[in-house]
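A single chain comes next, written as structure tokens; it is the form predicted alone.
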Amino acid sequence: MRQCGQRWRRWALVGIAIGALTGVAKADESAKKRIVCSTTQTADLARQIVGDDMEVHGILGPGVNPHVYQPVPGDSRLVESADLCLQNGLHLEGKNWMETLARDNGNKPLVTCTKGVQPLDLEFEGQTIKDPHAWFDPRNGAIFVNNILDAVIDLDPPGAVRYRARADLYLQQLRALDTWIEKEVSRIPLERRILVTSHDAFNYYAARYHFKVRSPVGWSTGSEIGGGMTPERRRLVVQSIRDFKVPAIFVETSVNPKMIQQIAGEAGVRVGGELYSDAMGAAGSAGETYLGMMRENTLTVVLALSASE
């Protein structure tokens, strides 16, 4: 009996520690702090920096679209929990609704990863835009990242080694990527460069990589300046499609992509396939990340229109 009581008092001992152990897990579970993020984009590109030292949540799923997205009430709360918030910038979340989430929900700091970014123009019905997709050029997507990694680093100090690791690593990646694209994209003679999409999301890309770009919707496929379309920028891109001889447009994953099948239907061209543009593929697909999306949309875009016809 003796030793039945002294096994048991061992065993007790054992479970206490391990709960104790369990608990101090838990509680540091708890005490990570949280970064909400506007896009899928800007949420993959802080979790390569942050790696498990911090939680990271986005406010957007694969393939919504943050130009007509309306903050439900799970957002406020998310984002009432957040030590720090990121949002692309440039207008790409419509109405600003990155913004206003965190300002009416404790002022939380708020960090702009476009912030840097030499953005492009577009000129829209007499007015001036500036494109708010800059994550399309890999240089852009590396000031996206340090603009992450410095609001990281003043977050958590003691942290700032590894959080530059990851960032320095994940750099070299997006120079290699941005040099695997210009050897892909070589592939494609310069005549035939024309980048037919869905709305204006590929500019950056386009400017980077030498395509000229035609979309019948403007940079904004909401209803604000710049969006929607008109039948003569329809017309516009139809000719444009027949007078380049263009062998292929191409639908998006976050856009509807009815029209685009029409058009290519007008102008006698095939759809040459589906482009990850305002957000990222699903948890599994090979667009589920930055680096994913940039290479399985060069490798769409090179394959149809290197094509022969």
The other form holds:
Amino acid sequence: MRQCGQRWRRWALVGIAIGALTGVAKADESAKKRIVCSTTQTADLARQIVGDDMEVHGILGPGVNPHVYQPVPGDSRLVESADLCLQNGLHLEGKNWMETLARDNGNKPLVTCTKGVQPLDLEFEGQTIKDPHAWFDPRNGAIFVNNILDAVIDLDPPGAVRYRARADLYLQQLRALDTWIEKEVSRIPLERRILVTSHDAFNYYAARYHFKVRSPVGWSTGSEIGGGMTPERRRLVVQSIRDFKVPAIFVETSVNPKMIQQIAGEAGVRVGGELYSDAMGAAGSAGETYLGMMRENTLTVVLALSASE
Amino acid sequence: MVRFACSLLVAALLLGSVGLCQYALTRRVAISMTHAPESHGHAEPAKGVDASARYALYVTLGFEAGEDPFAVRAADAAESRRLVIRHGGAELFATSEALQRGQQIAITNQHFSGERVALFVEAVPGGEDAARPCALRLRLECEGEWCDEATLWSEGNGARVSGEVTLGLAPRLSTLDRGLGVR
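Output the structure of the form predicted together with its partner chain; the preceding block shows the form predicted alone.
Expanding to the full complex; the earlier chain stays at the top.
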């Protein structure tokens, strides 16, 4: 009887120990700081810096258009649980929805990743606005990384050495990417570097790698095909394609492809492929990371524009 | 029984002497290998490096050093380095000042030990030079005598001039016969 009691006591102690260990592990997990990002690009860059030291969540999924996104109740709950919020800025998030979410859900600290970027000007409905697609120049990607690095070090100063080391390695990868893109793009003769895409997302890429851009809808993507397009714009785009003898034009992953397909038919050129633009690719796809997205876009453009007619 | 014991003793003596010979041979080979360079009889034996010798490193930039767009941002903008030279894990020289093409930087009164010194050099071509391959020249002198020199090239357009360079520490000019009858 006494032995039986001792056995029970031993099992109880083992149970308590296991429970305590599990509890500690769970508490440790939940103690991780949480970063909530508006776009897939900012989320990927943040992951590269914080590794497994923090949790990173993105509001926008792959292929979702940030210009026209309408936040849902789940986004509010996510932002409410955040220690830090990151956004692209320059009004990429239509109607500044990330600022609104951060303000309305506990006034969370919000860092704008484009801070310090030299923005390019865009003409939109008779006004000059700042182009928000700054990440398409890897040098601006480096500015994003440095802004995120400063923010995570402020959030967790003891982890600074780890964050800095990861950022340093990632910046070297961005440098290699930049050099590689220059080399690949050099296969396209300068006069054939015309990038016709669904909307004005590639101005930074074009400026960095010496392309001219033509877009039928300008900056706006709208929710439907043709949002922001005028007959005059369309005529100019078709004329540009013919004048410059552009061999191919491109659709974007986050914009309806129908209009570009129609223009390609009208101008007598082929669709060269799909480019990742406002959002990156789905998990498991080549474009699920910033580096992958830039690499795949470059390959698509180079293969389509350098091909002999 | 006595015969058996004698044969065992002889066998042990034989084995022991063979082992001793092998040991002696191995040691002699090892000794001769250690001193192999001396046995080749070079005309000029390597000049010993004086531990108290003072060195001067001259760095000449073939480009304008700018800010690196792919560097981790320093806490203070003034700390953004344009040229860094590291030796043995410590910074030998670093500057955040603007450096012009053709500018020579002299790092004097340096002490190095051993036969060679490994220096890590990092500089970023800026301005117009960022768009072309760039080079940086290093020259090491010991109390006015030339020791060694090397050129470091950027990997491509816009890339950093970065890498480890090893330079010999023994002064060499005095050992060269340049037709002046001086050796």
